[in-house]
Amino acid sequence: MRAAFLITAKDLRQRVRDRSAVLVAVVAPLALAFALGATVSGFSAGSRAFTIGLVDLDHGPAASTLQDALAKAGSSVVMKDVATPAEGRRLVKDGELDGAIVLPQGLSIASMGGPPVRIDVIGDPKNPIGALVGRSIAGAFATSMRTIQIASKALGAGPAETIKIVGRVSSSSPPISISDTSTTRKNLDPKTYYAAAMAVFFLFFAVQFGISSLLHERADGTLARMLAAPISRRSILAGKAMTSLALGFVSMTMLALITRYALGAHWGNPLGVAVLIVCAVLAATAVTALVTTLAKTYEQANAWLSIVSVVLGMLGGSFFPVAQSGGVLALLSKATPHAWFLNGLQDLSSGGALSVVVEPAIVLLAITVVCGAVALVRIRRLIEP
C-alpha cells in the first residue's frame, strides 16, 4: 500500500500546484452557493418583510378594519400610511414600498349595502412578488367585507348594527388557525439548500481528477513506466481511487464548514452530515470510475464525465427542487446520488434523529457497490501495458 499512498500524494501535489482542484472543489461551488442563496433568499418564507402602503381615502370603519388586520399580520407585512395615490405610485416606483393599496371613498358605505366601489392595488413590474402580496391582502379584505355584508342582510341589521359587526369581527380571533409543520420542518432554507446542492454537484467534478487521470498518464507514457516498476496494478488503482476520495472528502468538508460559519447554512447533526458526506463521496467516485471505463481517451472521459455530472445534478435537484415537480422527473431524481444526499440532509437539518440518514446512506452505498463493481471489472483494460 506504500506505493498507493505515494501515487495519491503525487497526484494531490500536482492538483494543488496547478490550482485546478482548489478551483473546482472549493472556489466554484462556494461562489455559486453564495450567489444562488442570496438571490432566492428574499423569496423564502419569513426571510423578509413586505412593506405595503395604505392610501385611506375613505376614513371610515371599513378602512379601520383593514388597518387592524395589517397590524396583526406580524413581521411578514409592514403597513405604511400614504397620503395620496400619486405618492403611493412614487414610493412603489422608487422601491420604498413593495406595493400599495388604495381604499376609495365610499368603501364603508359600500360594505353596508351602498354602491359598489373598486380597491386599487399599485405594484411595480420589477417587483411582482410585492404586487401579489398587496393584491392578496386586498382580495382577502374584499372577501371579508362581502361576508359581513351578506351576514348583515341575513340578520336584517341596519348601518349601526353593521358597524358593530365589523368592529367585533376585526377584534376577534379567527376561529380556525392553520399551522404548517410538515413543510417548514422539511424544507431547507435557501442558503443551506444551495450550499449542499452546489457541494454535491461539484463533488462529481472534483473526484474526476483521480480515476480519469489513468487515461492521461497512459497517453503520456507515465503509466507504462509505473507498470515497468515494481508496482502492482492494484496499487496503481488504489492510489488513483484514494486521490478521488481525498479530493471529495476535502471538498465536501470544507464547503460544509465554510458555508456553516460564513453563510449561516444549517447542515444539521455533524455525525449525520459526516455519514452522508462519506456515502456521497463513495457514490460519486464509483460513478466517475464507471464512466471513465467507457472512454478511450482522457479528453473523451472529461467530456462524458461533464455531461453525466450536469445531467445527474439537474435531475438530482442541485439547481431547483425537482422532487416538488412530481411526475417522471421526481421519479428519475431518485436514481441520482444528489437527490438522496439532499433528502437526507433535509431530514437531518430539520432536527431529525440520526436514523433519518440510514435510508439515503444505504441507497448511496448501493449505488457505490453496483457502479464500483462494474467499473472494477472494466477498469483493468485501462492499465494494460
The other form holds:
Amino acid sequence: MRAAFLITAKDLRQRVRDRSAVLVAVVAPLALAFALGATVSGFSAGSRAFTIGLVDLDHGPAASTLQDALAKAGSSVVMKDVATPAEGRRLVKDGELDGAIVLPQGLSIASMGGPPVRIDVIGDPKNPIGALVGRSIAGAFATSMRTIQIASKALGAGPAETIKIVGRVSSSSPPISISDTSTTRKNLDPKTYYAAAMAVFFLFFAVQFGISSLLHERADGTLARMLAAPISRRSILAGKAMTSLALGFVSMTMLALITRYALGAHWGNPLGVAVLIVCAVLAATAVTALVTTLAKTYEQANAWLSIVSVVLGMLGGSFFPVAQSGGVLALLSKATPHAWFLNGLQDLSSGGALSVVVEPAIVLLAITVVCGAVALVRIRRLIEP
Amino acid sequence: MRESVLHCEGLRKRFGDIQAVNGVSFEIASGESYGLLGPNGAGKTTAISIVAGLLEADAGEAFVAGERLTTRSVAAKAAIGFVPQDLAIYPDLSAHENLCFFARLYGLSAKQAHARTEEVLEVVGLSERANDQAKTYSGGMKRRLNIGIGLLHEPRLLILDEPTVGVDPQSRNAILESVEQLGEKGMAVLYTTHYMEEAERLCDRVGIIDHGELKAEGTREELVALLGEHDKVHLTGTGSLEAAANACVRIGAVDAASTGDGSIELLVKGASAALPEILTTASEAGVSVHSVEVEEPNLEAVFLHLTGRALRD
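Now that we've seen the form predicted alone, could you pull up the form predicted in complex with the partner chain?
First the chain shown before, then all remaining chains and molecules of the complex.
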C-alpha cells in the first residue's frame, strides 16, 4: 500500500500542478451549476414577477374585478395601468411591460348579456413567456366573465343585480384551490438540482485522471519504469484507483459545500448526502475503469470516456429530467448512476428520512461491483510495458 | 573470481510469429560492463525487458544477485536499476520530484530518498536546475535525468537500453563517461547499443545479437580473433553498389559484403592480394570507385562476418 499511496500522491501533485483537475472537478461544474440554476430560476414564476399592462377602455365594473383578482394572485404578476393600446404596444416593445391586456369598451355590458366584445393581448415575440402570462390572465378573466353571464341568466338577474353578483364573486374566496403537492415536495429547487446534476456530471470527467492515466504512463514509458521497480502490479493499480477516488471525493465534497454556502443549494441530510457521494464516486470510478480497459491508447480512452460521460449525463438527467418523458428514455435513465444519485438526493432534500438513500446507494454499489469486476478482469493488459 | 550479478540461461520470447529472443544465455560479474550489440530489431530490447523483470520469458531463466527473476520478483528487482531507451520521466515534475518519487518507490525512506536525490543530481549535473520542471530541460538534460533515476538506489546491476539514441555528441560523451565510472565503482552494467564505437569503448565483454540469437560473445580481442586473417575493405563510389556487392561476395577471398550510403563494406581474407580482383569486379558491375580503404577489423566487421550484414542494416 505504501507504493500505492506514493503513486496517488504523485498523480495528485501532477493534476494540481497542471490545473486540469481543478478546472474539471470544481470550476466548470460550479460555473455551469450557477448558470443553469440562475437561468431556470429566471423562468420560475415563483421567483420572477411579470409586469402586465391593463388598458381599461371599458371603465366599468369588469375591469375592477380583474384588478382585484390579480391583486390576490400575489407578487408573481404586477398590474400597471396604461392609458391607450398604442402606449401599451410601445411599453411592451421597449421591454417595460411583459405584456398588456386591452379591456374593450362595452365589456361590462357584454358580461351582462350585451353584444360580445374581444379582449386583446399585446405581446412581444422576443418575450414569449410574458405574452403567455398575459394570455393566461385574459383567458381566465374571460372564463370568469362567462361564468357570471351564465349565472345571471340562470337567476334571471337584470344589469343592477348582475353588478352585485360580480362584486360578490370578486370579493369571495374561490371554492376550490389547487396545490401541486407532489411537485413542491419531490422536485429539487433549480439551484440544488443543477448543483447536484453538474457535480455528478463532471464527476465522471474528474475520476478519469486516475485510471486512464495508466495508458498515458504506458505511452510515456514511466509505467515500464514503475513495473521495473520492486513493487507489485496491484499497488500500481491501487494507486491509480485511489487517485480517481480522491479526485472524485474532493470534487463532490467541494461542490456540495460551495453550492450550499455560496449558492444556497439545499442538499439535505449531510450523512445521507455523504453516503450518496461515496457510492456515486465508486460507481463513476468503476465505469471509468471499464471504459478505459476497452481502449488501446490514452487518446482513445479519453474520447470514449467523454462520449460515455456525456451520454450517461444526458440520460441520467444532468441537463434536464429525461426520466419524466417516460418510455424508453425513462428506462435508460434508470441504468445511469446519475439518475440514481439525483433521485436519492431529491428524496433526501424533500425531507425524506436517511433510509431513502438506501435504494439508490445499493443500485450505485451494484453498478460499482458489476463494472469494477469486468474492469478488473480486463485491466491486467493495461499494466504491461 | 568476481561474483556473478546476472546469470541468464536459454531465454526465449515469442510475439506471434516472431521469435524475438531465441535461447539467449550470458552472465555478468560485479564491476563488469557487458554490451549487447546488434542492429535495430535484433532482440536487444526484448532481452533486456526480460532481464529487467518487465516481460516474462516463455522459456529459460534469469537470476539477479542470486534471486530468481520474474515479473513479480521484488527482491531481484530491488537489485536492478533500469534506464529505458525512451525518456521515462514526468515532464511536469522537477528533477528533484522525479528522483524522489522513484527513490521512494525503490523502498528508500523519505530522508534517504532526499539524500540520494541530492547525490544523483550532482552526478548527472542537474543540481542547478533541480527544481525546474523537466519539460523545460534540453534533450541532453532529460537523458541525464533518465539515467539518474536508474542510479538512485545504488543497484548491483544497471541496465541501460540504448541510452545515447538521439543525443547530441556532447551529452553522449558525458553519458559514456558516467557509465565508465559506474563500472569502476563495482556496479555491473548491461548496455545495449547498435553503435559499435560505444560497445568497444564501454564494454569489457560484448555479446553480438541478431534475429534474437546470441551469435558470439567475448572481449573485443576475442571477437576480432574470430575473423582470423580477415580485413575490412571499405569502397566508396557511384553506380550499382548492390550489384557490385553481390558480385564481390562471389570472389573466394571475400567472406561477406554489405552496402551503405554510397559505400560497400567487404570482409576479405588477405585483402592486399584480393584487392585488384575486387576493384575489377566492382568496375564490371557498373561501379565507379572513388576510394578504397583497408581497415583493421573491429566489432562491426565481426558482426558482418557472423551475420552477413552490417550493423546499420
